[in-house]
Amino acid sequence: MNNLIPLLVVIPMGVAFAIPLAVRMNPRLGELLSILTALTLLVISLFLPSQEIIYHIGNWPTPDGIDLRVDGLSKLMLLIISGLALVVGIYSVGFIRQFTGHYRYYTLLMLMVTGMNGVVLSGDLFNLYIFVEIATIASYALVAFGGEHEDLEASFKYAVLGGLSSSVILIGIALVYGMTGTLNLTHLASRLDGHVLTPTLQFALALLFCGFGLKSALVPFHTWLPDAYPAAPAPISAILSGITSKAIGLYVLVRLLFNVFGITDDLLLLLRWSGGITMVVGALLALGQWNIKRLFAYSSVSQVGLIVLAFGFGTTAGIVGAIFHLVNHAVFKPLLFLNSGAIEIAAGTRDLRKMHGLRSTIPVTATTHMVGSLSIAGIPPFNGFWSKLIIVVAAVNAGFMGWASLVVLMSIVTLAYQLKVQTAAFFGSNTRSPEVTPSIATGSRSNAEPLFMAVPMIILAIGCGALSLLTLTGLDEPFFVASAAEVLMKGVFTW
């Protein structure tokens, strides 16, 4: 199993360069490379076990060499990423011929592939910081990938931002590294534990909570995300939202808090503030919003504070809970970010207030978006109720009762901006005749949205039913997210 291991990383990273070659012979290589490569990966990352392995690249002992490391909560992200690569990918078949040069679209796919999995599986900070760069930088380009100004002025800012918090993350690194002479995270872990941090270690720990949560778009950080987000082809939307903030921004902050630095009452009440503003402002924002992929950028917003919210409470159901609605979030945001694309061609528009019964014209789309609608809402029984319940048990048990009222209301006012996109996309009376509507694959004149935008779609929204009925297994700890909680419970590692 070990040697499965680095294929996470080198096999994505492969074809993002055989890719440019491989259209030459067929402009159709890029797609079916992609989609291939995905399903790889999901093999793969299933076959891995849930307890912890460590892969040593060039047989280098820890803290010598560098490390690739396994557990359960890797695990799920590695899962999480490719199976949102392979939607992605079967989607975009449907989606990004419209552009020109798609083939560069799936070649900076696989490179955001490569990155998140990087990240996932590093054992040490510096390699965790070049897999961010990776992943980031092919974002940039995806962000910009239509050409329009909007999309170039999105991408710029992104950039901007995204480098100022990459200087910030470096600086940090340094400081750790100048103070304990070591960057492989469980040595550096051990070396940390029962300690207190001195200033300079408690600086470091600042520059990487502001740089990580500037890439988890965390308020006040997250100016870049509304901009970024929108300009983006549909399915970069998807992936962008659903997992690679996740990956590069919040999976390394919470790690490197419960299992580097170790987690303490201060830090825990960082996290619930800093979760709470971010969960209120997001949905405050989303309501106001009338561009759906604005809105839904938002509302992306807005449920990465709920998660961080949850992980500040530092009980078991708290973290449970969080990790949960990370998975469920990994579901339902890119199925509403896939239904926007068909929307947005569909209706001509993002302004929903210029859209009206589009129900009958792109059906599959009407009907998967009202599964992520409700899931996004917590309506039972949906998949998103039971991990909000979670965290509200969670809250009240841990004696959290404004917390635990707060996010019931957020959830109010989640199902409210939803129900405003139900209600101008898919009710009323057409505004646009079937006749003049454009197919989303070709332009040409259609009624319905093609199989390969259609298939992820419901893939996704099945999901969303999936993980409702699995949780029943287990309603208080489901077994899918067990062996995930169980490695921050732990707290640092152990050298």
The other form holds:
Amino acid sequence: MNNLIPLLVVIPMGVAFAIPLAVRMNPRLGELLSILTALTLLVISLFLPSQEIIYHIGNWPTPDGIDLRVDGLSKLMLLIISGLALVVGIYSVGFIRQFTGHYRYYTLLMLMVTGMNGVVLSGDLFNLYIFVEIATIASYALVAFGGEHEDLEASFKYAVLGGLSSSVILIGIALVYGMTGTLNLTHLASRLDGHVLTPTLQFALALLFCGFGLKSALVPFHTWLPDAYPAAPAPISAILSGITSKAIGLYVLVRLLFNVFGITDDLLLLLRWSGGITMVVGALLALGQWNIKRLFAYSSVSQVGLIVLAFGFGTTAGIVGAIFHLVNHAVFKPLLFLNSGAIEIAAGTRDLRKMHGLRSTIPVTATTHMVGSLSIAGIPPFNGFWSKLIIVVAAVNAGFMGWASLVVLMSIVTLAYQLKVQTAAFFGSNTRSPEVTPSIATGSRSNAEPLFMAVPMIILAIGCGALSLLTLTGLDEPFFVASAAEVLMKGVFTW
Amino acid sequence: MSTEQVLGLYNYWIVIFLMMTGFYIVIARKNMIKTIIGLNIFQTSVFLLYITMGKVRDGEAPIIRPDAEPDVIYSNPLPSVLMLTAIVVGIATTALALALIVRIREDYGTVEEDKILILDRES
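Since the one above is the form predicted on its own, can you give the form predicted in complex with its partner chain too?
Below is the whole assembly, all chains and molecules, this chain first.
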């Protein structure tokens, strides 16, 4: 079983480069290969054991060779990555036909999956950086995939800021390596364990925080996100917000802070404040948006802030809540973005002020969107309610009454901007938008939500309900989220 | 810190100078090509930081020779190896950004960010 671990990186990378060749035989092979790959990855990650495994590439012992590491947290991330890649792959079959050069799209998608899987599995700091770069460079290209003016501009902005943040991360890694003489995460943790960080290492940690903070779009490093997500095609926005920004940003940040450098009270304070500010700023900016995808983009900023805030409580309940919310966000936010793709095709615009009464045109989307909106706003019985409940309870138990009430307040703001989308897009009669000519379809149902697009939306909507069942094993430790939280709670890696 | 110590760290001064130059260009220049040049200078400074870090005082090139003395000191080869990979990553970013600039110029007829902003507002 352990020998399958490298395949999680090798398969998507091989497929990425096989797709351009395969489409010469049959143009449909691109979609087919990527869906099959995602399915294979999902099966492999399902069968990975939950306990910690370190795979030594080429059988070199730990500090000399390159390690891949699997534990509860990385298994959870792998499951989300491959699950979302599968859903997005199916959706793309229906959606991406409007663009030219489909196979490039699937190649880039597979490269992004390669990068994310690599980040999650990587056992040393430098390989982690390389995989982060594979994933981000693929995502720059995917953001520009539409080829419109604003897509190119957004992608350029993203590439420049991303390039800067990568260099900053690289300096951080250089300082860590210079001070400790190792890059292996386990080895590094054992060398740092029990020592107070020297000023140089503190500076390195600050650089890493800023670099990965930009990748996960924490305020004030969030400015690229509201341009990049709306510019990307809907399925790509879905996967970017659902998992990419978390796998290459948040995951690395949390992994480094909890498992390598060792969490301290000061760092928890930093997490709480940066998360809290991100949550409030994101939610308030979302409230004022009329572009549907930009609204969802700001909403992503806000939700990531909530997750970081919950990590900052530092208690088991807080971490369980944070990881559970991360899982939930990887279900309802992609759902909302996929819906926005269908809405855009049906209405011919992204401007909420110009669309009206779409319920009759796209009934499936209207229903799944209602589920997604209620879920993200934290309305029972959907999954968002449970994770927010755990977070609020964790905050109260840890004595952070102020943060607890802020989380509740921001939930209400979330409900407000989701209701704004609902009323503007779906309710009312379908007569107010004669001046808008739909770009692809003339509002006919079969074109706006073909089967390939409807099925993924329905799957994710069912997921919103089904994930609530995870809490059946008890609010303290929802099924399999607990084993991921346990990894973080155990503290630094032991040698 | 004495003058000698400050001068002894000259490699770090070069790195800091290059880094800040690159950073300034990225922030201050509106021309997209120049932004990318700035980004490259920034990246190069990081490469230099790594490579100078790998040098060990009195160390020679890390190649094992049969006739070498037993107590010979080698420089650390790992940072140079890491930077080979990082240079490839940097080239990938640059190539992608340049490709985007070509497309932007085809669409707008300019690569100046402020002019593009004006064109965006007009449309």
